[in-house]
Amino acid sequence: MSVFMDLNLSYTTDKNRLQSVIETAAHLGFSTVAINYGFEPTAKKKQEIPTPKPINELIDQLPIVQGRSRPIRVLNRLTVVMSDSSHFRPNAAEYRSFDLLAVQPTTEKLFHSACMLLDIDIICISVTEKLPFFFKRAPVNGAVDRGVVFELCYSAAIRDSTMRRYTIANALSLMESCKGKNVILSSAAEKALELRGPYDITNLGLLFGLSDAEAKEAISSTCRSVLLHAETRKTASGIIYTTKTCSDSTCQQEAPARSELCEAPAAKRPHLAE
């Protein structure tokens, strides 16, 4: 049995909206989500990276997902609409407190800059308006052989017949390029009612240029895969470095240099030279 994801319910400072929008994903047979704080910086003035909430401030009891007998699971995420490159601080202290991370590129520039240079989990593909850049092949597939992920959001498709038709035409732009690869669906939701289940986002996905194991995928063992990219880039930014030391009483030392000299023949080491 397939086990299905959205990552992508939009934060509400509105608890209870936020909680019925947490059991309908459970109840639809999600067994994760992510919680997507939208963070888009301006010139105009300075702002403050949010502070994802704890899970046991924003719902009261995690629901039991549907068909199984383990409650959902909960994430933190961070999305960051790009229209400068300084919008993006790659060493921020406060992006650590997400489990994942995205950015909304709104210039080719800044699209090209996430997928090739970013350290990021999920690049944001807007679907509310027209891109003002086509997709190339060469970042596109930079961003899939590093392991990032593109995603489309269906929720806006339906709230709005305008919107309807730039998300499927952003979608089949992508998928020229994408081949399909690397491609998560999500719905972005606001309330329950925009929340949809899997098997009907599967067939969303046939309108987005998907084809049916590709779309079924999208909502399952890629979106697995984004969770063990943003593990394994956690993991890599908190490397904690150590170094050899010398079983000889005279070169008891744990500087780089000294650890350079333990780790040579004992006829090479100056120390040991006479």
Given for the second form:
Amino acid sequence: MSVFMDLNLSYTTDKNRLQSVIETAAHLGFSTVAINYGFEPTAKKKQEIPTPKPINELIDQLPIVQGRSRPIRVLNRLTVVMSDSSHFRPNAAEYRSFDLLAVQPTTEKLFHSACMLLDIDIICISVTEKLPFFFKRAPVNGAVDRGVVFELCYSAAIRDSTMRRYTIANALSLMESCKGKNVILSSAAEKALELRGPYDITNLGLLFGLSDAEAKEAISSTCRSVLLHAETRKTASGIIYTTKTCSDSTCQQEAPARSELCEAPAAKRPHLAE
Amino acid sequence: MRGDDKKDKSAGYQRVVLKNASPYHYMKVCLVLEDESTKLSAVELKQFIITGLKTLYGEVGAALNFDLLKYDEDTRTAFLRVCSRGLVKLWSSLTLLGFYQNQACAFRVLQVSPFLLALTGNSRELQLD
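Let me have the form predicted together with the partner chain next, following on from the form predicted alone.
Below: every chain and molecule of the assembly, starting with the one above.
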């Protein structure tokens, strides 16, 4: 089984608060978290794309994940709020320093291009407003085929009851078109008390129209495929993972290493039984 | 069951259905508050949980039967019993509770089991030496 991940922790300049959020995430059992840097370009003036802070500057000692005796993995992620197609600059050098790339489209047209064209990993679904457009089946299916995932954040639902309504409504309308595939649930937490445990989120996924298995995938294996998708984005064609399997007594040197090939989009990768 | 018919065909099938119909589920939850010094009695805790149920599911949700079996005021840890059909409702309303009297709070669900005995120990906190 895949480990639990939370691919959205809001970045704050308050170092202590960020540390306590990461520590809480490790304590709750998340093995991987991503610190999210928001970027909202406006038409008037040119803004700088934020640069990620190195992890060792943010936190001195990575906390141990509960139950796994292994330190937590912390990644960086950029979310671009798009209100115009020029806001996302493909091949921008600034994007390369981030492990994950996400966009939040605000119009139907941009949603379509984000699903079908843009070289990204995650499409954020807005949960703080009534959905400005309808999720059409064609772009959603296109995104599923390409291995791009949709992200729903739940911490807004904890903060405010109006946001909770929007979160559930938007989630349900997303599930109508994507049928629970390629969805990740993440927190977008700013404070440690806005984080919830992985099994709590699985249960919450039932409210969002996911089935038991889909909800669990949404915080574990789908997140893993996002990370692999992000790695393929950085390279020319794909990535190969090999693990040496020590077979019985005769540890063959040239045993065919199990490899996981992903030239195809993450969703279409052949899954090898481990 | 599947192995039986290979050995002895004359025995025929015996169908055993385990319905797993445990009537209740038990939860061990811990309330984490921003201000650690806040005192909370058992009655207040139950009232707080009912408020959470009511905001998420309305009056019908607030009518859900659940019991506070045991509560430790110092650690704010409680054992809840809820009928199995209401587990998802109760759990999700606990998850979405974020504020207690205008201070941030969070319910940490420590253990969930259909058997009360299972809550006596936690396998994740075992120290294997």
